[in-house]
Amino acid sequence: MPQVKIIAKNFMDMVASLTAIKLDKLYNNVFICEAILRSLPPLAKKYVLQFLFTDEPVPAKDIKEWVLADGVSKHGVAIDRLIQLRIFTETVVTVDRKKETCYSLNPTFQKNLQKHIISGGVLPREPMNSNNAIKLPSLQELETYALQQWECFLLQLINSGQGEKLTGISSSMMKVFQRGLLSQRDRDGPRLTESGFQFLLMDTNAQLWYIIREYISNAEERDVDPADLISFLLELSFHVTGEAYNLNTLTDVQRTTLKDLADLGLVKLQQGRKDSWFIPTKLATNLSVSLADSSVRKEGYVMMETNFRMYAYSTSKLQCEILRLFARIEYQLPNLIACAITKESLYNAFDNGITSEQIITFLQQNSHPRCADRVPSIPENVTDQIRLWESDLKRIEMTQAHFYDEFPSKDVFDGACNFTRQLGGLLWEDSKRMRLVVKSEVHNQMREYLHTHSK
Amino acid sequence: MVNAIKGVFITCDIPMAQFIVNMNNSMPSSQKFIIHVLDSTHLFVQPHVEQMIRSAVAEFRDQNSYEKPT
């Protein structure tokens, strides 16, 4: 089974794709060169920080004397993260008639951030003012305005064939972060996939970051520059949420795009009398963050009980769909859905390439507040029991192998078994009787060996 | 000389072993898959029958559970 996984992949790993040309026409925005730090590993930005306000370049060799034997590894990550984003420039230079690497920093960065870090951080643009008439929502309200849209988009995300219109998204765009999702079949309508499974039960920030990542590896075909939108996508995690910007601040390009963004409940437009604004809500200050730290702890609904019934508290209809993925309805109340997990229910899910530790962590992160504050918030028991379910599909291995026995000595033997364990090929012995299984892929190797050997 | 046979490896629990070698006894001796029990956990059987020995697995494992009606 090919084994399809979406990773929520950094920001930044899309940044490092960019070409040459285009990585340095980002640095020249102060911001970008923000996250970018934010970004980096913590030796690199260590790194970054000493070359701050370096002007000569530094020989590698210079450079690797400061780390102790055991972080070499963590050294070779971080120089290679900033050569791959171009802040770190190699160039040879001879000293002493002896060729040596050196480094120095990418001169628009460094100047960018230096000015960043001596003057402050300017906004883009200044947020308006709020006593020109403006009725700006509360965080609150926009908190909420912004999971509902995200809502109605996923809803309309795995629902494509039925229901009517919600948001404004384009059908050909809907297309495009369909991609991978769900499998067209022209029969049976179009179905969720392996990695659309996997997709729903990811929190809402991992969830944003693919389609994001879709919305720009798509740019080109809208004839949008990525880099420009990548600029755009960063800067705008630096607006303070709930606070009104000026649209005629934006290019027109921004602002076709910011109209997609409001489809997706990052910001959300409104208009006055005479100019109209947007206001950035909390999905998309939190863009730049690195994934792992952002988790934003949403509400929760669902309450397990001991014995495998669970009820979750909510009106929504994309959280019934995602319950269903592996879980049994049994019944619907205005504000409960009362299901019950079971073996099929299960099986149903493990079948679609969901796996027990995926429904585990969507269960905890999603527990009612009253659940989760107890110490497990999902009962041992059940956890214990979806993990025993789906292990119970996993109880025979087998893999391709060969069968040797008839060893002349045992010395033909042994060395036999160390050179495959040497190769990793090696899945039982028997040194009594002198018998060994191998993997098929050393089968070869095998035989040359004991064709030399057994002479 | 040495000899050499291709086939599948098989690990897994003791039951599911026995289970197997269950199944390899009620064939008849032309359709004898197992070449060798190499010890309680792990079996050495021919190379075609990795999918029938799953599919039986998974027939086992479906009559021992029971869904409610809806």
Given for the second form:
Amino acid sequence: MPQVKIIAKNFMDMVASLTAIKLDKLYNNVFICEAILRSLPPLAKKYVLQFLFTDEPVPAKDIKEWVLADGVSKHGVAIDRLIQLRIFTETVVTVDRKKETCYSLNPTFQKNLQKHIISGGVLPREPMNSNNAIKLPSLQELETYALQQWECFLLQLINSGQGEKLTGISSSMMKVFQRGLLSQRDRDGPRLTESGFQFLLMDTNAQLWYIIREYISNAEERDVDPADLISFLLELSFHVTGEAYNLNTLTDVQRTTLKDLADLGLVKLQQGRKDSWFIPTKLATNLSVSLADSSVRKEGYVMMETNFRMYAYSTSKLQCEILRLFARIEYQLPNLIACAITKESLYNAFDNGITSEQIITFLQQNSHPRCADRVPSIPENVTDQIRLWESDLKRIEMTQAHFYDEFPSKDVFDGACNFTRQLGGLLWEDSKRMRLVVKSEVHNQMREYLHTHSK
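What about the form predicted alone, after the form predicted together with the partner chain?
We keep it simple here and write out only the one chain, dropping partners and molecules.
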């Protein structure tokens, strides 16, 4: 079976992967420095603040003394994270003929964080005056808009798997999808890949991080500096949800980025008589928060019975289509979807690259509140059977091989068996009839061995 191929990273993982030059460029922005500080583990934050007004390198052994005995592992994690982000610079100095490791704060990061803490910072743009804008949506309306945009985007992905063409999606976003979620064949519309089907069963927050990560990864193909893009996205997280910001304060690249983000529901674009503006949603203002912190459990809607029947209390077309990926929809009422998990529906899911563990995790994460409190939330006979049906497909494993027989002598046969066994390429042997099967990878070596020892 295919393994999980897509991983959701948060912003700080992407920042840590940047080159030293691009990291230093990022740290010239005071808000980036604050966002980085927010993302750090608690102990790492403490170290940064203790180093903030210290100009001399601090020996590693002195820092370790600040930690209690039971916090040594957390200390190691904090130091590793600070080094990955180039917040800490590691140097080796000689003291009394002994070499000591010392740490100092990145001077660019230190200078800007000092400035931000002492005098505060001003965003590159201020909210528009209320009298200059038309009626702004309420926070509830904005949240509804973001959810609708996200569901619309996912529905289009699902429909593309049925051969329909994607509409209303920018070319830059299409490239993001084609990097792993969609495949394009000549004269055919885009199709969902195995990773695409796996993506649909991920929780919303993980899906968002995957899209943002891929969007940043192919920024250079659009002649956009990834560091500038990360900087702008992190700046967005310091804007106020529901406030309007003038589009004229943005560069052309930033305006193009906002149009792409509007497709996903991160911002809402509005047009007035004279000005245009954007309104950040919660999805945008939470971008700098780590994946673990922002992953709040949503209320589930699925009730699973021991007879493999499933009831989903939902009016969402998206949730119905997601259930259809691994279950058979039997009927649908205005607020209820009745379906069943069958061997055939699961085989179809497995063929599309979805694994049993992903299906079980999805059911557990989306179980109805009345079921979520039970242990287990999904009946054990259901989870066991889902795993068993997947294991049915693993009973036979295809391996390219070569068959050998008619050996000139027993000694040559035994020597060939020992030779291929040492190479790890022996699949089967029949000592009585002097026959064996070896992996294709060792075929050439086997031929050379036989050519040498058969004379």
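The model shown is predicted, which means the values in this text are computed figures rather than measured ones. Numbering follows the first chain given and starts at 1. We call the rigid core the largest set of C-alpha positions that still match within 1.5 Å between the two forms.
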Core superposition between the two forms, C-alpha change of residue 226 at least 2 Å: no
Comparing between the two forms on the rigid core: C-alpha of residue 427 shifted by 2 Å or more? yes
Using the core for the fit, does the CA position of residue 371 change by 2 Å or more between the two forms? yes
